[in-house]
Number of protein chains: 2
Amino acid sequence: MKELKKQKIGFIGLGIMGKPMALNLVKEGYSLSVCDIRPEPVQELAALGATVCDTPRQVARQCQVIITMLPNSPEVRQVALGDNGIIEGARPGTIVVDMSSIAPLASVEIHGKLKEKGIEMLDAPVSGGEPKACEGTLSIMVGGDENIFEQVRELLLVMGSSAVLVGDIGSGNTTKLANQIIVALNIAAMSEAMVLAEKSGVDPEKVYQAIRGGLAGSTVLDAKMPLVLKGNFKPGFRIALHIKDLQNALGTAHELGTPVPLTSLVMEFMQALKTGGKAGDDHGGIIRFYENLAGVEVRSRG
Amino acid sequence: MKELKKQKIGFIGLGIMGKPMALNLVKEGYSLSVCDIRPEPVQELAALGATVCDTPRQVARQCQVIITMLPNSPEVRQVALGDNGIIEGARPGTIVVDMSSIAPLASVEIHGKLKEKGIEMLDAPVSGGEPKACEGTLSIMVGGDENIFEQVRELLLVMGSSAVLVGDIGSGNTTKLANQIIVALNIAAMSEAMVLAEKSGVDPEKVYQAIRGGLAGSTVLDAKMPLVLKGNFKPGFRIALHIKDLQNALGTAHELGTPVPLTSLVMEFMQALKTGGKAGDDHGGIIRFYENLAGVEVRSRG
């Protein structure tokens, strides 16, 4: 394959995550062919020299490497395999790097269909959210063929500070789901414990300081507890998005036949918060589910 | 009060935790009056110069500061308030430092009864387990009066590397429960996620390496995942003991009226493991509950 900077790179999906990622590629000297259903981000990229395409098919006509950054499995399936999709325009040897967070089994299925036409695919979901997308310091978890991964690694490292190949196609999304399960449950663990402390009349800030250095310590505890104590639930990472990830986790678990009882419960807590109008809150706001039931607030007394 | 090294310090309960704690006090030059229902550890301490007492009452006759390190709330209640208990032998101004992990509401109740006789009490449960008890590097969480705490702080710092006053009587045990809730749930979170990864066919060791540096990172993940990958469930901290702590957490939560749905579920997982003969395993063995249901093992492929 021609050196990546001497060819057009496709970028489909210029949303909250996709746009800053595409901008980082432009900044680094890559020339892009872009496509999105909304005109604004497309025009913004066009003003910086990107070629505007009306369909994923048209992107695929122009590019041997295509990045997709879309909301969920159905959108990726549509863009890759649907009418005017990538599959209609791509030559054999084209590489699709799907950086969306979708169901791992959807990655496997879409990869299978593309592969029949000789099109390669990696699943490469990210963690770090919008701030790290802007900084180009995302953590990228990649599933797929090692040889394909090596061909696009330099491109990934423009958008992320790390890109780790974890296994075959779908493994990136499986890793992302494992990550999102642990994060959701660790937030709920903190919440359950701290609301109990508050309800007991003990200052939760002192409890936090007393336990953070021991076996109960976690990145979640240090990232979220100071915000909870201030009553700051500004996202960060929205409950609505974590609901999407847990939906994929539950679907995957049920399909594979592995139990996820705690994930299932925390999903219910988040659904209750959504019903209460809190889907736009940071996922640290899971604690409000407990606070509402217990009739207390875990806030700083300082 | 007379300098602590110039008086007899009482020590009641010379079990897996109490004995090494008492030995550290002797090593540091304190002279002890000891009591336990089993003769072996009493004789071991006697051989090092400790005075042997037949009852807590007798300990209280000889000591103005008495440490108790007992299995659970009923034992502390018995030793403090029962026949031949501390309350029968202690003079006003005596300080009881209960270092057992018990229900916070039991601490409050026992403190109330002792206080009627002018006897002071702190609840000062520890974390760190047997190894840190032997090293004298326990983390000690203290509830009670600040002035009383100051009088015994030097004594506590012989047994622990830190002693933090978190609030009024019972606060030490509330903090310990919050700690134990978070630890149990973080282990379960790791288990639920990693069994899903394994069942998906992804190498759990690679998933661990990919996510440990991000928001899913935790002390539990770094302490337990390497042991799980080796199939090493040697305690460490036994599931049987964690069951006891969660029993106290559930009891406290129900009495106060605060919800602990995840703790309640993880308690059921641990009960199932106990039924399966695994109560003596390290609490990292919670993952076996999931492994058994999913029919996989999360082990190193290396």
Contents of the next structure:
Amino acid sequence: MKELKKQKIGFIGLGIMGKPMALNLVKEGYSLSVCDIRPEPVQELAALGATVCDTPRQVARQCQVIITMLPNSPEVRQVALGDNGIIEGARPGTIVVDMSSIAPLASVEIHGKLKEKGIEMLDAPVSGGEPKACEGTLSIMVGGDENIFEQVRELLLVMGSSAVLVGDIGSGNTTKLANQIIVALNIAAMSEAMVLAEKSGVDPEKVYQAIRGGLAGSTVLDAKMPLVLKGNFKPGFRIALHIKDLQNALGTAHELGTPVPLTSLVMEFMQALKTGGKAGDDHGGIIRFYENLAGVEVRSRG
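Any chance you could show the form predicted alone after that form predicted in complex with a further copy of the same chain?
Next up is only this chain, free of partner chains and other molecules.
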């Protein structure tokens, strides 16, 4: 494949994550053809020189590499395989890099349909939320053929600080589900511990400073605890999206006969918050479930 900077790259899905990822590609000198159901982010990219496309099919006609960043499996299936989808416009040899977080079996299914037409696919979900999407420092977990991965690795590293091939198609999303389980359980553990500290009359900010350098310290703790202390639940990664990921994790686990009891429990916490109107909050807002039960708030005393 010729140098990627010398050809159009397709980008479909310009939401909270997709738009900053696309902007980083433009800043690095890549030429984009973009498509989204909302006009505002499309216009923003167009102002920077991107070509506007009305359908995924139109994107596919212009581009040999197409990135998709969409909410869930049904949207990826529709964009890839539906009417006016990628499959209707792409030439054999086109590479679809789906960076959405979807069910692994859906990735396998979509890949199989595209492969029948000679279209290649990688599943390459990301971790890091909106802040790291803006910085271009996402962690990218990739499933698919190694040769295809190497052809787009340089492109991925514009959007992320790491891009690791973890196995065959679907493996990227399996890795993302594992990541999302660990993140959710970390936030729940942090929440449970800090509400206990607050209820006991111990300053949770001092507890955080005391434990963050020890075995209980984690990237999740350092990312979420300062925001909780400020009462800042502006979404970097919304509870609604984490519910979607845990639904995929539970579905996959049940299909494989793998017990995930802690994941099921945290899912119920999130569902309770959703019912209470907090689905749009950052997933650090899991702590509000515990705060409501205990009748306290974990906030800075400074």
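Rigid core: the largest C-alpha set superposing within 1.5 Å between the two forms. Residue numbers count along the first chain shown, from 1. What you are looking at is a predicted structure, and each value in this text was computed from that prediction instead of being measured.
Peer 1: Would you tell me if A178 moves between these two forms by 2 Å or more at its C-alpha, with the rigid core held superposed?
Peer 2: No, its C-alpha moves less than 2 Å.
Peer 1: After a rigid core superposition, would you say the CA of V207 moves by 2 angstroms or more between these two forms, or not?
Peer 2: Shift at V207: 2 Å or more after core fit.
Peer 1: Rounded to whole degrees, state how far the smaller rigid part rotates against the larger between these two forms.
Peer 2: When the larger parts are aligned, the smaller part is off by a rotation of 12 degrees.
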